[in-house]
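First, one chain by itself: the form predicted alone, in structure tokens.
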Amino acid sequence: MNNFIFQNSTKVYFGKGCVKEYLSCLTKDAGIVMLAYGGGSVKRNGVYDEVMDILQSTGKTVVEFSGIMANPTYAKVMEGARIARESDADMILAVGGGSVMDCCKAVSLAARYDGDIWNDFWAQPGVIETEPLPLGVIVTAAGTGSECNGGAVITNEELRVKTGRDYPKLNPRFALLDPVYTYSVPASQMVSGGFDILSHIMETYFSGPDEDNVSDDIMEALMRGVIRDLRAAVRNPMDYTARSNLMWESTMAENRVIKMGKRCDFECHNMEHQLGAYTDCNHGCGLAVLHPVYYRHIYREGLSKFVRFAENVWGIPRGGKTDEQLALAGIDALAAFIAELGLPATLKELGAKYDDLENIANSCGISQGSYKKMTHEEIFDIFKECYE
């Protein structure tokens, strides 16, 4: 194992009824709560009413910040910061999936920071000395794992840049995870979120070190679980065991535990983020298109890990196969699983324009953790292979 320092400050409350049981005491010191959510699904599924009843019954003044989009923009962040300042909010309560949580982390910092928040923190890594506005989250969709880290992905529409940063000070103070809240998520969103979970694990797994280590062992178990639980949830969306497993697998993928001692390769995320900046495509769908093609470009440089992936995650027997044949069989199994889930297979399906691909490729960040040193030219080749 490589050296590491581990810290996670978010306190998690997990299970049926956890919002009713704990929300009032978790917000007891906040007189004014800024309630943040997305496009209104929380109102249709009853979560909004439940949360509002709890807040109002304890005498809170509630200020609403709604309309957070699937790929939150810098303009939306600044809108939220203005509302938080003008209302003198004591706390932000984010109710939703990863986009709502990401946006609200950025808002929590922007509301307390007097400088240029984009240039100082999102355009490049910085150091947060400002104390963010306290943030709590109620998770309604499994996917990003944003509930248990300080990471946030924001799109600057004017610059056509989608970027993420992870600052421990932006960790939510608490996270309430009731798997029942995910039941009303549309099947397509559940599947794309589930693939995002798998992607987060794979992008950490497919990186050094390759010697036996605890992180890789945990990740193999998690990947097998995500595959099993996604299949079960597709068969029966009300399968509590599957939905609760997916919710915790999402958190485990991004609460920093599995990243300990790993280099991490998030090149596919870098590529998908820039695709999203140009197309506003669904994040999980974009990742599903990219992963198999990207892995066929790098598997030789990480051959031993791709062999483990085939054997330990997909259960593919050696059966006389060479290492290279076994590695490719594992990637083929991943591609078949993507097709089984009904996820898209081409960038054209996501609305990407062929003439934009070179510009998108040139704007992508280069991961230092990749088994293979990527170039913008090779990323462009991957995009072309993925196009149709």
The other form holds:
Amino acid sequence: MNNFIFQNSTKVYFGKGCVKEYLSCLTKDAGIVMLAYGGGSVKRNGVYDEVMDILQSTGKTVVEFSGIMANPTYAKVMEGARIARESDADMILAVGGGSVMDCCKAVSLAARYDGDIWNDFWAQPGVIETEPLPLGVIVTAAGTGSECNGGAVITNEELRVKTGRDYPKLNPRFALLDPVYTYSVPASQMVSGGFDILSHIMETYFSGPDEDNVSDDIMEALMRGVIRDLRAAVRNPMDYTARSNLMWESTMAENRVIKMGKRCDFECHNMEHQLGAYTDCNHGCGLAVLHPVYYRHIYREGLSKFVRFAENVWGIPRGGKTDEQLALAGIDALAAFIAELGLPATLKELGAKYDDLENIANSCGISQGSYKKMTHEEIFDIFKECYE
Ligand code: NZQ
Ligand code: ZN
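So the form predicted alone is up there; where is the form predicted together with 5,6-dihydroxy-NADP (NZQ)?
Let us now look at the entire complex, which starts with that chain.
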């Protein structure tokens, strides 16, 4: 194993009924709670009422911050920061999926920071001395794993940049994960969120070092689990076993555990984020289009890992296959799984314009941890291959 430092400061409460059981205790020190949510699913599925009842029965002043969109914008972050300041909120309670959680992490920092938070935080690495406003999250959709990391992926519409980084101070103080809350997630979002989980694991797995290590072993088990549980949840969305496994697999993929000792790739995420900045496409759908094509570009540089993937994740027998044939069979199995889930296979389906592809490619970050370091020209080639 390579050297590492591990810490995760978020306290997780997992399971059926956890919001009813723990929320009042977790908010006991806050007089004014800023309740943040997205486009209204929480009102339709009863989660809003359940949370509001608890906050009101414990005497909180509740200030609402609603309408957080998928792929949250910097303008929305600044709106939330203004509400948090003007209401003098003691804490933010984010109820939703990755977009709501990410937006609220960004708000928690922007509300307490006096400078230009885009230039000083999103546009460059480095430390911000400001302590963010305390944040707690109630997760309603499995996918990003945002509940247990410091990542806040924000779209700056003016600059056409979608970006984020894992900043430990932005880890939520607590995360409440009730798998029953995810039952109402539409099938298309359940599947794209599920693919996002798989993507996070693959982006970590397909990077050095390749000698025996605990992180790769855990990841193979997690990938097999995500594939099994997504299939079961597609068959029966109310399958508690499947939904609860997916919820924890989502957290496990992004709570830093599997990244220990790994270089990590995340080039597909770099590409998808910029596609999102230009098209506002669904995150998991963008990843589904890119992964198989990207892997066909890089597998030769990481051949032994792609062979392991085929054998240990997809159960493909060696037969008489060469390493190269086996590696490609694993990538084909991934592409077949994407098709089985009904996820898109082309950038055209995501709404990308062919004429924009070169600019999008040129705006993508280049990963330092990938098996094969991309160039903007090769990313442009990948986009063209994915187009239709
Ligand atoms: O807005 P509402 O009405 O709540 O509806 C949402 C939204 O339309 C709906 N939804 C969520 N929970 C639901 C539900 N509908 C019914 N019942 C429920 N229980 O689902 C739709 C999508 O929600 P969203 O939060 O946008 O999805 P997701 O969780 O996939 O988050 C995507 C965002 O997270 C970023 C992505 O780039 C994207 O901006 N990411 C964040 C990461 C992180 N912080 O670590 C890592 C990821 O790689 C990713 O980049
Ligand atoms: Zn992702």
